[in-house]
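This document starts with one chain, in the form predicted alone, laid out as structure tokens.
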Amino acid sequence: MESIQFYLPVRIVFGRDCVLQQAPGLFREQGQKALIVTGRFSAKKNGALDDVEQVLKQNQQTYVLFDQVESNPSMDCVYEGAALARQVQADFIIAIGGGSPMDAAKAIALLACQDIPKAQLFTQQPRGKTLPLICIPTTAGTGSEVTQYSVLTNDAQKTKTSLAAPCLFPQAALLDGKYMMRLPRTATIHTALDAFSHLVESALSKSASVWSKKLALKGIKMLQPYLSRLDASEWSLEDRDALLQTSLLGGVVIAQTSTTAVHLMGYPLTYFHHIDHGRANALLLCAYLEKVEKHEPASIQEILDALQLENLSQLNSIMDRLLGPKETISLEEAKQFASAAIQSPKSQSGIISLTQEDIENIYCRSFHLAFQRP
């Protein structure tokens, strides 16, 4: 009998309103001051913010915004939370946004309670004591509410690593579509490409368990009938929520088995060229699932059968419309990406094993460059 661990101390609260019906509670519950994290815009035009504010003062509870929470955070802008969350000696903290404020988050939560050098950051394993952190996603892609991941920019590696740890779990996560009713096209394509990403690598992954499978490919049929219309100019309240149910999906099985090379592989591109997260994923995505599909093609097939497809031709020009014209990147980069990704435990973290040679491939099918064999 197969040995199964599954473990999630999230409480999840999902519904309309349910920040300003279930967060009363759950604020109490935390203390009397909060810092909230979120970015410089978005929370503050969708609505998100205007109901934690009302909720914090309806229990007059005070509250100190930090809101300096840039795409993909920097170590300075945690290290500066951290330090504000200390001087107004913060209670808990609140995070909205999406997956930038919620990653930010967790290590701001860490580091107020912790006093880690930067040198050691990505390098000491996180235990210990933090604030409690409460999530209120305003994107349907990262599932970082419900994952025990903080993904930074590493400038001295020159990528984005990933501070893993139970104790960065949050202790709830509300989820609310209607946040997400102006999140513009190319937002919404893209880290819907991000939940997308996390269900399929998920699925493939070595740590993969019936559970965390069955809940994988569950996501990618709820996502099926979305994926091909993502670029459409209006979405219902309903269609909204149905998204952030497969990114809270997403997010529940990568934090059972974590992601596999395909993440890897994107954070360079994110880095060095600003792509978004998302779309990284999505551009690498494709290549990926070719190569698996050499050796594991049963594996591919259950997941053509939760999309509805014959064949990975029919997913890779879905993919191709939803990405349109894709960014350039040089052989040289190629090989340079691929000789620091093999470096890494999670590019064999999947089902198959990659060689350099693999993943060099993976980049240049992806990117319509010319492979040239060692």
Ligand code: NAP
Given for the second form:
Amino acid sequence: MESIQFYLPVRIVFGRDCVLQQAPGLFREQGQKALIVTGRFSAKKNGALDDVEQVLKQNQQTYVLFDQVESNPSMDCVYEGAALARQVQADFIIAIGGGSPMDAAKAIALLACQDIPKAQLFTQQPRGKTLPLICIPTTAGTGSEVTQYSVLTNDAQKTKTSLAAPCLFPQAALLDGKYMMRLPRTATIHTALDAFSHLVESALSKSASVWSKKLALKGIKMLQPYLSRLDASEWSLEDRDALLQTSLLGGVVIAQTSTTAVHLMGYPLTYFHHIDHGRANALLLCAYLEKVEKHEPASIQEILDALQLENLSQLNSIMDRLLGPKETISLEEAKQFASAAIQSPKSQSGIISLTQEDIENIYCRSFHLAFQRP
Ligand code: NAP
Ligand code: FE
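Okay, that one was the form predicted alone. Can I see the form predicted in complex with the named molecule too?
Up next: the whole complex, starting with the chain shown before.
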């Protein structure tokens, strides 16, 4: 019998107005002063910040706003947030936003409690005390509200790097699709495709267990009715809730297995070409699946069954339509990115092992580059 481990120490609350209804008790348990970590604009417009402020005021708790988190948060941003948390003596952190504010908040929660020099942030395994963190996602993509990962821009290595440690798990996640009603069309597509990548990569991970795989396939089934119409202009509240649930499941499963080569290969696309995170994964996903299919056709068939598709070329057509015109990268870049990717253990975390040439090939197929063998 297969031995199974499943660890997810996050209280998950999902439902309409859950911030107004459940957060009063949750916030009170964490202390007197909150640091709210968020992006520059969206939380002020989508109602999430209003709800959080209302609860904190009603609880007579004090708070300070750090609304400087940019997409793909930098080291400077998280050190600045941590300095503020220390200066105001915050007892806990509330993150509102997409993956960027939630990931930044995890690093801030760590750095507020521990002196870690910038040069050691990516080399030292995080452990020990952090500030308690409550996450309120406002995109349906990353699942960061339930993961132990904080993905930050790593300028020294010219890529994005994950801090990964149990101490980075949030205490609680509060999820309500109402905050996503005005999420723009492109952000809806790209973030949902990030969730799709999490589910697919986790299902095809070497570390998948029977449970994580069942959940991943369940998430793919839940996404199926929406996948081909992610570019719709009208979204009901129920649709937003459904997308948020698939993204939550994506987070739950990558918290068990981590992501794989697709995410690894997507990071330089974001770093060098400023391609949105979810889009970067989606651009690479079909070529990766074609490679896996050659060695493990049954695993790809399970994913196709969950999507009610007959073959990968049907999935490719859906993805091509959703992604629209593709960015260009050069053959030289494909080679450089592949030579960096093969150094990472993540390149081997899927059910098939990849060579540097395989990775180069996936970039080339994804961007229609002529691949010249040496
Ligand atoms: P994001 O970078 O958090 O946000 C993208 C944009 O969407 C921002 O301009 C943001 O505006 C806006 N936005 C957010 N919520 C909105 C809403 N409800 N309505 C309108 N606009 C809204 O994007 P993301 O895709 O959610 O997160 C990507 C990041 O997460 C990447 O850094 C990626 O590496 C990371 N990630 C982490 C994990 C993990 O497990 N930790 C997994 C996957 C990805 P504002 O800036 O004004 O808020
Ligand atoms: Fe992701």
